[in-house]
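As structure tokens, one chain now follows by itself in the form predicted on its own.
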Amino acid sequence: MKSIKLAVVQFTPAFKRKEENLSRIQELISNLEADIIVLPELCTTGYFFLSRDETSELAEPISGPTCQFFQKISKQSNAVVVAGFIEKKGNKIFNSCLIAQPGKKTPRVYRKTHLFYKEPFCFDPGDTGFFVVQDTVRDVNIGPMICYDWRFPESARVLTLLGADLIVCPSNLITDAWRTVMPARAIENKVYVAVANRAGTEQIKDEELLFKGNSTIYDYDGIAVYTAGASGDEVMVTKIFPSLTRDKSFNEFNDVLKDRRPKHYKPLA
């Protein structure tokens, strides 16, 4: 049975300080051994903008900087690197997070499905839909969400019908209801889930917003086998086996996927 090691990284971005930020992700990962390493939701800008004027003059193509460091981060640690970014596609701007593989010359890309709060008024809602990466050497299949995606259970059912066994959900997360929801997740749907939170706050006007850390990695029971402080940076490491997932029944009868009954999922008129 193959294991591979899975790093959530917790990290305090500075608010639109890209260089700085991406200097310090350096420093936390630099001598990090692992396969998996996932870095929270727009971690390299922060996150409380409040218009695309804002949003525009950080966002980046895939082809920009910010694609080819964190590329280049996994080449040299040939790990796949899971990280959260404003992405420039033409004359839109999408909360994305980006998927880099060893060997491979540019990341996969997904565009946050479900948007949060004020996020509107600076992205553009995602247009890729979900999918999932599959890394044949480490024989893991990845499938990504972005922070709100998480309160539809849609978004992880889909993921896991695609035939994910780790979903990966960089976030920016204000809220506690999610610490209830992310195990159900991961039990209803037998799938490894990591959840690389930021810390810290940040203030527009008379506004602030507290990230409430405790950066988690559930196992496919649901239960928290590593969750980092509340406040302040945090690189957890553990080992997870992909292939356990594989297998959804839960006894000799019971099989989360096979017993299910779409045709009566509609709701009644």
Given for the second form:
Protein chains: 2
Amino acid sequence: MKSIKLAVVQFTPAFKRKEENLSRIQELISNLEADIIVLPELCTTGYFFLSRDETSELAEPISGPTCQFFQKISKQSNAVVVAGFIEKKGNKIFNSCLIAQPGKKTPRVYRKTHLFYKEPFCFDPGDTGFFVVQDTVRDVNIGPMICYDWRFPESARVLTLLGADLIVCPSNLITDAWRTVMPARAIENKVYVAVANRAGTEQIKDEELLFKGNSTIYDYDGIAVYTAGASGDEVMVTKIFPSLTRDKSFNEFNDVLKDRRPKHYKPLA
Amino acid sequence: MKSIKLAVVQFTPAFKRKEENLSRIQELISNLEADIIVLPELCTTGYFFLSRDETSELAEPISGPTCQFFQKISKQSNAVVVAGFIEKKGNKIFNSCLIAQPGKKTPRVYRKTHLFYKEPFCFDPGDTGFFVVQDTVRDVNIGPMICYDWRFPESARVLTLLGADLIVCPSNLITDAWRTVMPARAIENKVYVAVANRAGTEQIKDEELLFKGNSTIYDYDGIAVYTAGASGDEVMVTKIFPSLTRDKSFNEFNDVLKDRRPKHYKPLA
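Form predicted together with a further copy of the same chain, following the form predicted on its own:
To see the whole picture, the full complex is given below, headed by that same chain.
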């Protein structure tokens, strides 16, 4: 039974200071011994934008320097790297996360499906839908979702049906409800869940957002095996056993996927 | 804003002793002042059957004495009564729950969609699918599911999409994972959830099942407002405000149903 090393990085970006953030991220992860490294949503730019003008200015295509930076880190550290960034694609702007794999030239990109709070002022709704990145070298199937996607049971369920062993969730969480729900996502789907949240605050005009940290790695029984502090940067590394999630049975008779009865789920899709 | 009184009854049936159980249930609930009374799965017969011969012997059609008993209680107490029983329909046997409404002649019946453990030896898979009972007198929309249906996010989600304010879940739970997951069902759907579990043990041959009690009423924020003990019979009554669940927003910009993006959920149904 093969284990791999999963690293979840809690990181507090400096608002709009992309180069500074990339440099601090490099310090945090360049010597990390891990097979997968997960960073927060929008970790290179900060979060609390209020207009497309602001996000446009920081947005980059997949071929841009931010993706190149993470692709290089991925190559150097021989790890899959997952990180949130502002993506420009034609005249659209997405709240995206890249999945950089060693040996690949460009990363895969997931575009956030469910937009939260004031994000619709700054981003287009994601158009990639959910997909799973199969990493055959490390024998792990990675299903990305971003922050508010957590609240929709459909997100993690679709990723599981597509074969995810590990759901990675770069986040900028400002409420606590996710801490009640994420263990359920792990249990109902029998998958690992890695939430890389950010910490710190951002104030725009009269409104301050407090990002709640507490990044957590859940095993497939919904147990929080590592939880970071509520504030501060932190790197958590743990072993996971992706192949153990592929047998979806949990007793001699029941299986969380085989027992599904999709003909009774018509209103969902 | 209208409130109604919800009663959840934790009850330990005597195995196969239907008349004794009905008589004890009558004592427990006949003087209850409530608008809705929820009893456990298979509360009139006990649970741990191993063959269709056993369940056949105790099964009844909707026109049978068990349904008549609960319909009468419903009329006398002017309350909606939800209770699990073994249903016979043609040559099929279902793990069902009845929803008896005052003023109706026969109850509605929900047939358990997802069968647990050794139930396939004794029951047919439910064929009703999920539906919601609209009680216009009490202004509450009740969505029934039974026990193991909890593990499938699809169950509570479909009930919510069909308009449930309150999910009732008659149960015979023998694990603890549901206590982690049920608050998520409430939060992700913004609905009340009432779990009427049984307590006690049943031993068949070498195998003993311990039913874990801890029946719980969750508000639509996932807070357990009442939890019964791990053993013993118990009646919990609380006020709920069904109409508050109909606004699915949880901040100025987000709504747990309007924010869904079904075109990305195709693998589900």
